[in-house]
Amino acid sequence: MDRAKNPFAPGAGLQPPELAGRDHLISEATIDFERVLRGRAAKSMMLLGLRGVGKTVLLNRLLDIADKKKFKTAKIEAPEGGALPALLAPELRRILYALDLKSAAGNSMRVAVTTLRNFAAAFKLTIGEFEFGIEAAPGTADTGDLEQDLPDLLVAIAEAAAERKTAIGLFIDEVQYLSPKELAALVVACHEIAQKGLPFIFIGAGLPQIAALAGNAKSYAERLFSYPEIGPLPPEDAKQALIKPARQERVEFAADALGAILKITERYPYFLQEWGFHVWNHAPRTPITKRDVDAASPEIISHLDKNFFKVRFDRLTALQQKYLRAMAELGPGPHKTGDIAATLGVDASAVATVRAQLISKGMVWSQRHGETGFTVPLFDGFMKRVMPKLLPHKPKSRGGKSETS
C-alpha cells in the first residue's frame, strides 16, 4: 500500500490520527478551563500512567485547548536531577510579555515583573532584561528557598493575569523527575493560588507514583489535585484507533488482524500506533489481514528492541539490569519485592538500594507497599530477549567492587 498515505504516527508525544478513548477526560478538563476563566474553582490535574499510554499526547491536547481559550500558557518537561527554577523562569517571562506589559501596566503587573526579577536573582538565573524599567523591590520571592519563593512568584503572575482578565495554565510533563523540594514548592503554590481564587490551573503528567510523591510532599495534595489514571484503551476504543484512520484512506482491517494487534500491544496507544504504522507498510493491499500482522510483527519487535526499549536499558548499571531481568522472570508484574530478591538469590535488603535507584530513574514503581512493577509495558518480554539467561546476584565482599558502581 501507499506508504505516503500511512496515517499512523508512532513517536514520543506525537498526536495520533484518532485520539480514541480519552473524550471524557478531555471534556472534563475543558469544563475546568471554562470555570477558571469565569472565576470559578477548578481542581488542577495530574495525569498518571505508565509509559506508552499517551500522557504526553493528552497533555499537549489540553495545552492546545487552553491556548485556544486564550489562556496564557507555559509548558516544560522536568528533567532528571531537578532544574525547575531554570526551566520555569523564562516561560514565566514569556507569559508576562504575552499579558502585554507595555499596555498601561497596572500594579499587579508591576509586582509580577519585580517578583520574577527577584526570583531570577535569588536562584542565579539569566532570563533577559525587560524592555522597560521597573525598580526591583526586596522582600518577595528573593529568599532562595524554593518552597517560599515559587508560590510568591506564581501568585504574583496569576494576580497579573486576573488584572488582564485572563488566566494562566501551567503544564509540566514527567512530574516524577521533580525533586521532593520542587514538588513541594509546586504543591504549595497551587494551594495558595486556589485559596486566593486566582485564575490559574496546573496540569501535570507522569508515572503512577506521582500521587504518592505529591502526598508525601504535602498531605493536602490528595485534595488539591484530581489524579485521572491513563491506562490501556478499552477494546472497542483500541479498535477505533486503528479502524478510523485507515478507513479515511479507504483501507480496512480484517477482524482477526485487529484481534491480533490488540493482543500483542495489550491495547497501549503507543504500541497500537507502531503496529498500525508498520503493518500498513508491510501489507500489499486492503484489507489488512492477520497474515500481514504475523509477518510484520517480528520486524516491529526488533525495531522496538533497538529503539524504544534499548534507550532505557542502556541507562542502567549491570545490577539494575539484572534486577529487571529477575522481575521479567516472574512475568509482567507487579511482583512482591521479596520474590524479586529471591529470584536473584539474595535477601530483599541486599538489593533495596538498586530498587530505589530504578524507581528514581522511572523504570519501576510501587503500586502498593512491598510491590514493584515495570513502568514500561511489555518490558518483561524485552528483558528476556536482551538477557536470555538470568544469572543469580552475588554480592561483593566489603573489599570488593560493587556491581552498582
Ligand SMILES: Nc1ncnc2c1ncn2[C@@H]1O[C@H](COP(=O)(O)OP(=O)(O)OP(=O)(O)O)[C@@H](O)[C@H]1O
The other form holds:
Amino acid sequence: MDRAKNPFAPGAGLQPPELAGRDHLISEATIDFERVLRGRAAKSMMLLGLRGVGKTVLLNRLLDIADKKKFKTAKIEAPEGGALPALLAPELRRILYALDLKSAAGNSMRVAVTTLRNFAAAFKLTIGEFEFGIEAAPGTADTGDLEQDLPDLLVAIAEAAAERKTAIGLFIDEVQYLSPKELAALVVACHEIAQKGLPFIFIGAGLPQIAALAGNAKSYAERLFSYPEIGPLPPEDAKQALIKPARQERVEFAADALGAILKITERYPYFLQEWGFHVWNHAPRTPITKRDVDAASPEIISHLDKNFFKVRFDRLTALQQKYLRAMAELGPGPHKTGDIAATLGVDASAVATVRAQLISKGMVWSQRHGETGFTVPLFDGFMKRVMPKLLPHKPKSRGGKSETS
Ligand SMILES: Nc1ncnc2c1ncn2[C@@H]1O[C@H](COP(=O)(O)OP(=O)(O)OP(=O)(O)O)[C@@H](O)[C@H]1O
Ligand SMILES: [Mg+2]
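Could you present the same protein in the form predicted together with the ligand, rather than the form predicted alone shown above?
The next block holds the full complex; its first chain is the one shown before.
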C-alpha cells in the first residue's frame, strides 16, 4: 500500500490516528475539569499502565482539553534521578504570567510571586527575574525542605488562580521516576489544596507501581487520587484502532487479518500501531489479508527486538538480564518472587537487590506483595529470543553477601 498514506503512528507519545477505547475516561476527566472550574471538589488522578499502553497520549489529550477550558496548565516529564523543583519552577513562573500578572495584581497574585521567588532561592534555581518589583516576604516556601515548600508554592499559585477566577492543571508524566521525597511533597501539596477547596487538578501518569509508591509516601494518597488503569484495548476498540484510520484511506482489513493482529499484539496500543504500520506497508492491496499479516509479522518482531525491546535490555547488567530471563521462563507473569529465585536456583534473598534495581529502573513491578511482573508487554517472548538459554545464578560469596550486579 502507498507508504505516504500510511496513517499508523508507532512511537512514544505520538498521537494515534484513532485514540480508541478511552472515551469514557476522557469524558469523566472532562467533567472533573468542569467541576474544578466551578469550585467543586474533583479528585486528582494517576493514569497507571504498562509501557506503551498510551498513557502519554492520554495525558496530552487531557492537557489539551484543560487548555481549551481555559485552565492554566503546566506539563513536565519527571526526570530519572531528581530535579523536580528545577523543572517545575519555570513552568509555574509561566503560569503566573499567564494569569495576567501585570494587570492590577491582587493580593494573592503578589503572594504567589513572592512564594515562587522564595522557592527558587531556597532551591538555588534561576528562573529569571520578574519584570516588576515585588518585595521579598520571608515565611513561605523558603525552608529548603520540599515537603513544606512545594505545598506552600502550589497553594499560593492555586489561590492566585482562584483570585483570577480560573484553575490550575498540573500534568506530570513518568511519575514513578520522582524521588520518594518529591512524590511525598506532591501528595502533601494535593492534599492541602484539596482541603482548601482551591481550583487545582493534578493529572499524573506512569507505571503501575506509582499507586504503592504514593501510598508509601503518605497513606492518605490512596483516597486523594483516583488511579484509572490504562490497559490493553478491549477487542472491539482494538479493531477500531486499526479499521478507522485505514478506512479514511479507503483501505479495509479482512476479519481474519484483524483477528491475527489482535492476537499477536495482545491488543496493546503501541504494538497495534506497529503492526498496523508495517502490515500496511507490506500489503500489496486492499483488503489487507491474514496472509499479509503472517508474512509481515516475523520482520516486525525482529524490528521490535532490535529497537523497542533492545534499548531496554541494553540498559541492564548481566545479572538483571538473567533475572528477567528467569521470569520469562515462567511465562508472561506476574510471577511469585520466590518462583523466580527458584528458577535461578537460589533463595529470594540472594536476588532481592537485583529485583529492587529492576523495579527502580522501571523494568518490573509488584502488583501484590511477593509478586513480580514485567512492565513491558510481551517482554517474556523477547527475553527468550535474545537469551535462548536459561542459566542458573551462582552468587559469589563476598564476606557472606551475595553478588548482585
Ligand atoms: N487508545 C489508543 N488507540 C490507538 N493507539 C494508541 C492509543 N493509545 C496509544 N496509542 C499508540 O500507542 C503508542 C504508545 O503510546 P504512549 O507513548 O502514549 O504510551 P505510554 O503508555 O506513554 O508508554 P511509555 O510507558 O513507554 O511511556 C503510540 O504509538 C500511540 O500512538
Ligand atoms: Mg509515556
